[in-house]
Structures are given as structure tokens and as C-alpha cells.
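The chain below stands alone, shown as C-alpha cells; this is the form predicted on its own.
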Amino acid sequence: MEFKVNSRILEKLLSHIIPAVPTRTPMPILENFLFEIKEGYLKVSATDLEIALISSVNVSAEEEIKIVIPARLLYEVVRSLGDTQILFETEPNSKLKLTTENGIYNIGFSSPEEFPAIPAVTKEKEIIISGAELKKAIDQTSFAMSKEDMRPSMTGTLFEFSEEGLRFVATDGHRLVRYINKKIKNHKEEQYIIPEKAISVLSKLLTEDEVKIYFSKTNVSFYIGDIEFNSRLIGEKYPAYNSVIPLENENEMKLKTNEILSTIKRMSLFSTTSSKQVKFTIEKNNLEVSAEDIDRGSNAKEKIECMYKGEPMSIGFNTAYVHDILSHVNNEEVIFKLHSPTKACIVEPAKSSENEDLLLLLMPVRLNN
């Protein structure tokens, strides 16, 4: 079997396919790249068994084949020749040779029997979105996936299908953020959660491009321009998310989103290492923002001036995750809507586009003082 390539394009996939390629593994074979001569199209293939990635190139080639080559070593001799081209040629003793104007490069295969099939997802449920608008929605909420293995559910992204749009929700049960896309409407209620792996993954492959989805009961596939992502899903039902958005919140607090933002960070610098507190101390049209570091012998308090309807307050936050909610509002302003110091806040854009909508919830923490 033989068959040429150009280098920049076989870089340019196998960069695409090599993040389903494990570091480490129990499984050898999965370090491998699994490489697929077909109908005039070269398909190369790597799974760590919760996510896969696929993609394709044409070739000319008089045979097909189907072997696994060292994912990583082919990777980093490709990207390392520049723009050439490479014939591919395997010989008798499971060598792949590599072929350059300068020079050989001798690779060793072998059988593809032990290299785990990649799960096919019907097509039977298609979701057609812009990469753009799946990219914001994945951006504007994944942060506030939860670390913690405790609670498997929460460690990804849920994809709730509904008749007011689809909601993109994270929570680490410290914060809550759902994005709504109200172009991508159904009439019945669907949910899906999506790893934290495969999440980071997908955002890093999306372009303007239009993606196609496929859901079934326990994966999922994108496909975005030539290349496949496949992802198992997190098999069990999310937290009633609903439940813990006050519907009470009548206190409103209007700030500009920099000068808030900018206080927070300078406050950071000054709170406890343990607790990370922030006080807001809030009157009418005035927010003290203040902190202290009793072990270090320092605080610090800044005045923002705000639009403010309701009771005076004093209410704790974490600074790291104030800071967190706030860096994913993009609007000039921002709401906080507050009901008492030990309620759930709710922070929202002040404005937001007829086709979305943005709902972010932070817990507050208890005051020293």
C-alpha cells in the first residue's frame, strides 16, 4: 500500500484527532492513531473511550488497509518536516516508511483487531447550530462545572431541549449559570449532559462553522466541517436546577460591569486565603465593597456608585466566584437581584438579545462579621 500527502494537511488533521489520544492509559493500543484506507480517502481515527475523534483526507491509493500507528511519534515527526510532501509505503515486517524529499523515516504498525470500535450515533435527532452560537453558549457557562466526582451529574454541561429554546446549564452548587438559545426550539423536553472533557474539547474545535448534532440515549456526535466528535454522556439526571432560582429577588442593583469587575479583583488581593470573603455593604445608589485578611493584618474598601431599589443589605461573596460570574457578562451593566444576605443572588445582563438569555446564581457566604 502506498499513497502521498502533503504535510501541512496531514498536520493540520491529525492535530484535530490527537486530543482523543490518552497520556496515559492501561490500554496501549489506545495511543495509537488508527489509520484507514478507504475509497479513495484516508480515515484516521483515536479514542480514549469517552471521547473519539474522526477525520478524513482524499488520497490516491491502489489498496485499502486498516492499521494503528503510534499516534504521538507520527504526530510530532509530521509537524516537524514543514511544507513537504510524504509517500507513505508499508513494508513487509509492520513498517510504515515515510518517504521526503530529504529523508526516510521508518514507523512500526500493527493489526487494528485489538483497537476498540468508535460507538455510531443514528441520525435520527439532528440539531443543525452555528459554531459560533454553540461556541458562546459553551463559553458563557462551562466555567461553573463542578470539580467534584461526588456528584457525577454536575461535572458536566446539561443540554436541556424545550419549547423556550435550548438551555446550556453548569453548576458546582456555588454558582449556577443557563444560557438560553431561543432559535433552537422543541416541543418536547429532552436532557443531555456532556462531560467536562469532552466540553474543553469540542469548544477548541469550533469554528463559524455550521455543526450538525446527533444525540442518542448514551452519545453524542458533532460534526463540524470534515472532522467527527464523538462523546459518551453523563448517564444520570441532572439537579433540579429550577428549584433553586429565587423567585423572590426584588431588591435590584445596577453597576457597570468594568468598575465592578475591577474592584473585585483589587479585593481579591485582600481577602482571606481560606474564606476568599467579599462584603458588599449596599444603600441607596452605594456599594461598599470591602475586605480583610486578619492573618495578614490588611483590608481594603472601595465606593461604586449604583442604581439601587430595595432594603439596605450586607451580603458576602466569594471573591473567585464573583469574579468568575462577572467575566461572563458581556454587557456594559450588570443586575445583581438580591433578597436577603442568605438567599441565592441572582446576576443578569441588563441587557441581552431577543434571541438569548443569560441567567447567572451566586451563593452567598456567611459574614465574619
Second form
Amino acid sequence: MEFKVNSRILEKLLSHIIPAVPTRTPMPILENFLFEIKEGYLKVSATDLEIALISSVNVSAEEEIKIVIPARLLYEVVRSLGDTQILFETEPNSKLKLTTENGIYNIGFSSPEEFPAIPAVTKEKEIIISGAELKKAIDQTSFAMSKEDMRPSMTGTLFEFSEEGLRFVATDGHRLVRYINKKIKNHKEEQYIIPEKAISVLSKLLTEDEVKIYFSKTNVSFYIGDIEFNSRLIGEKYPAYNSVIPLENENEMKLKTNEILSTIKRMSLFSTTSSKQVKFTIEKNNLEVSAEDIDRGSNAKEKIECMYKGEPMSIGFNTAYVHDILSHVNNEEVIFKLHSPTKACIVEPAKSSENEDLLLLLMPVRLNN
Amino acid sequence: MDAFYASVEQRERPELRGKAIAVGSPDKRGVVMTASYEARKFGVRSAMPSKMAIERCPGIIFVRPRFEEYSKVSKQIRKIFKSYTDLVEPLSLDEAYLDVTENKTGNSSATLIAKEIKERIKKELHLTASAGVSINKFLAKVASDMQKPDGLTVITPAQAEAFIEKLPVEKIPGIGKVTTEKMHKLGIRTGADIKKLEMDELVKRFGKSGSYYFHLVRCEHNSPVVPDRIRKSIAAENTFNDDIEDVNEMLSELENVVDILAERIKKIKSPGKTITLKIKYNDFQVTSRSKTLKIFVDSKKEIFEVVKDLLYRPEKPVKPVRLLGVSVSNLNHENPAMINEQLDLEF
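Swap state to the form predicted in complex with its partner chain from the form predicted on its own:
Full assembly next; the chain just shown is listed first.
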């Protein structure tokens, strides 16, 4: 068997597939690419059993073949070569021989029987979304996913189809983000939880191009250009997040997003490392933000102008959480909707565009006084 | 300090002076915490079952311990130490290491300082102490045990190596009954015997301690005197009058233990994350089970929940239980007033 392919084209293809190759695995077979040549196409796949990536490229080849090749070795070689033509030949002693203008590289390959099958997702239900819109939804929400696996459902991002639109929800139990893309409506409510790893790989694969999504009960497939990206779903029930979104947060504070964000950055320098607490003291059209680190004997406070309708209030937050939340408010002005110092606070952009809706929820830190 | 608890009691209560007394409980499961020197003549020792103490020394007077009193005296002793050096590492209420290499008196003789401290303790507190002076913590401790009561033993740098070589292994701090037996079986009886062995051999036989022994016998034990050692854990336990077999009874006993523990945690103001359940069976086999939580806990309710779980996991105790204990470690030493609680969304 032999075929020729340009190094740059192959590098691009492999770079899309390599994220699915696990770095540490008890199954050495997963450290390989599955190489298949069929009907003039070279198809490369990799999987870590949670996610799988598949892509193909047109090559001129006479014979069909299916082998597995050490993924990192091949990728690193191809990546380090300049723009050149590579001739691939299989040798009788299970060696794959790569020949370029100046070099010969032999890589041992093995037979594909042990390589796990990648679960196929039927294409019954198709969702089409722009790559840019999907990327935006992920970028708005993924930061809030839980990093602790006490509740596995919260380690992923919820994709919830509804008549209102496609809702993306992430939470770690301290803060929650809900982003709605109102263009994608579905008459039936359906929930799928996509694991964190898949979300982070997906975010890097997305371009402006249109994405086709297919769901089965256990898996999801994304088709992005030539790439097929498959992931296991988290088979758990997502927390009833709607029940924690307060309806009666009557105290409203409007601020310039940049101003408060910059204040929070400075306060994070002064808040105690363990609690990271920052205190908001809100009075009529005046917000005082303060932090102190008793151990180091340092403290700071700043006054910020705001528009406030409501009762005077003192409320504490974790600076890191406030910072995360504010960095994801995609508007010049931000609104804090408060009820009391121990109840969830809603954070929203003052204006949102027609086809989207963003809601951020933050639980306070109980103040000791 | 010499027979510390007993000496304090004899100092406070003249009628006990010159008599064989034991601080502890005379109950059938009680133990002697400290025996006066008069009682020691009859073979009464610390940690001995009270029953045995009474057998050996009929007429021995048992005195209930009063820890608050001992702790008060302990503070007075520490104050004397601190007037010589700030490098004071307490080992218990009545024992401490002092590094006097550089000290507040300008006196360069550790021996003279030890003598002065002993005199001050006698004059100001009417108690006697025994001191050991040497080149490192290990030798100083061994020396302090050599002449008691009211002793002062010096192991000079020149004597150190020869001293260790002659030292029976059971006198080395950290070598208890089990290790002594193991060493004896291997023909290791003195420091010199240990010295004959390579590091690899010692580590293979005794694990991490092997390397400690290796350096020790070469006078390479240089661990510094650490003042104000930070508390690492806090515990409470109870030995029962009769062994317990019923799990419900164990739970109710554990509830009491946790109650006491929670009180102690509140006192030191350091909640912890790791909770350990200790079980001693009637055959004296001890096991422990622990769990580390994501948050610091200090309340009786939270700790007891975990303890309950631990009692059944991996399985409930299989033999009659003599003692149950609970400890909390992984402590938070920040001022708890500053630990502010991050609230959760209530799903």
C-alpha cells in the first residue's frame, strides 16, 4: 500500500484529531491513530473512550488499508517537517515507511482489531447552528462548570432545548450561568449534559462554519467541516436550576461593567487568600466595595457611582466568583438584582441583543458582623 | 518534670507528701497516669492498669487528675524557659526541648543554664525537674531520663558517639516494644549494632524510621527545636468499663465522645477537615478509619454524621470493643471569625 500526502495538509488534519488521544491511559491502544484508506480517502480517528475525533482527507491510493499508528510520534514528525510531499508505504514487517525528499522515517504499526469502535450516533434529530453562535454560548457558560465530581451532572454543560430557545446552563453550586440562543427553538423540552472535556475540545474546534449536531441517549456528534466530533453524554439528571433563580429580587443596582470589574481586580489583591471575600455596601446611588486581609494587615475600599433602587444593604461575595461573572457580562452596563445578603443575586447585562438572553446567578458569602 | 502530676498534687496537699500516690482512676479499667516516687519503689509505673498498681502497692492513694492545675503550672515552667530562650519546643505539659546555642543570658554553657533552670523551678515552684544536655534533641532527651529525679546529665560532643554505641536500642526515643523485639530478633541490641547496618538494609527492615536510625547513631540527628508547634489534630476517646458488642450502644457512646470533641474544637477554635474513628478491640488490636471532607467542620452534628458512616464502613466492628475514639485533623488555624461561609444554591 502506498499513498502520498502533503505534510501541511496532514498536519492540519492530525492537529484536529490529536486532542482525543489520551496522555495517560491504562489502554496503550488508545495512544494510536486509527488510519483507514477507503475509496480514495484517508480517514484518521482517535478516542479516549469519552470523546472521539474523526476526520478525512482525499489521497491518491490504490489499495484499502486499516492500521493503527503511534499518534504522538507521527504527529510530531509531520509537524516538524517543512512543507513537503510525504510518501507513505507499508512494509511487510509491520513498518510504516515515510519518505520525504531528504529523509526516511520508519514507524511500527499494528493491526486495528483492538482499537475500540466509536459509537455511532444516528442522524435522526439534526440541529444546525452557526459555529460562531455555538462558540459564544460555550464561552459564556463553560467557566461555571463544577470541577468537583461530587455531583457528576454539574461537571458538564447542559444543552436544553425548549420553545424559548436552546438554553446552555453551567453551575458549580455557588454560581450559575444560563445563556439562551433564541434562534434554535424546539417544541419539545429535551436535556443533554455534555462533559467538560468535550466542551473544552469543542470550543477549540469551532470556527465560523456551520455545525450539525446529532444526539442519541448516550452520545452526541458534532460535524464541523471535515471533522466529526463525538462525545459521551453525562447520564445524570441536571439539577432543577430553574427553582433557584429568584423571582423577587426587588433591589436593583446598575453599574458600568468596566468600572466594577477593575475595582474587583484591585480588591482581589486585598482580600484574604482563604475566603477571598469582598464586601459590597450599597446605599442610594453609591456603592462601596471593600476587602481586607487581617493576616497581612492590609485593606482597601473604593467608592463607585451606581444607580440603585432599593433598601441599603451590605452583602459579601467571593472576589474570584464576582470577577468571573463580570468578565462574562457582554455589555457596557451591568445590573445586580438583590434580595437579601444571604440570597442569590442575579447579574445581567443591561441590554442584550434580540436573539439571546444571559443570566448569571451568584450566591453571596455570609458576612460576619 | 519529675512525676509531674503526682508532684503537683503532693505540693498542693501536704497530707500526700512522702506517700505512695497515683494520679488516675482506681476503677477496674482505670490506669495510672503518674505515680509518685514513693509508689515507684513498689514497681508502680505510668500507664499501668490501676488494678495492678493496687496489687503491687497495697494502700496506694489514688488522686483524680486536675488538668487545669497542671496546665497552670506548665505555663509557669514555660515562662521560666522563655526567660532563657525563645526556642522552646514543648513535648507535653511537663517536658520541652530548649535550644540555648544562642540565649538571652549570654552564658555560653548549656550545663550551667540547665542547672540554673532546675534551681529556679525548685525555688519558685517547689518542684523538681531532670535535665539532659547534649548536642541534639535525641541525646538531650535520653540524657534527661538517665538520672531521675532531680538529675542533670551531660553528654559532651566528645562522648556522644561512644554513648550512642553503647545505648540499648529500647532507650532510643521512637523505638517501642514492637521494634525492640524485632531488633532483638535480628541481633540488634545497641546503637553499635545499628551502625553496622547499611541504610538500604535499615530502610528495608524498618521503613522510613530506618533512615532515622541510620542518621541517629551517626550523631546526624539535627532536627531543629521548633517553638510553638502547631497543633495538628484534636481528639477525644473513651475506654469502657465493659467491652461493647452492640452497635447501637457504640453509636450512643460515640455520640458522647463527639460531644466532648466538639467542645474541645470550639475551645481551640480550629475546625478540621479529616475525621478519624479509632477502634480498640478487646484483644487490644487497634484500627482506624478516616474520611476527609471538602469543608471544615466543628459541630457535633456534622462530625457525628461522618463518624456514624465510618463505624459501618467497611463493616461494623467484628469483635467486642474496648475503646472508641474520634479525632479531627487537617485543622484550619485561621481565626474562625474570618472564615466566611460561601453560600450554596439550593438545588
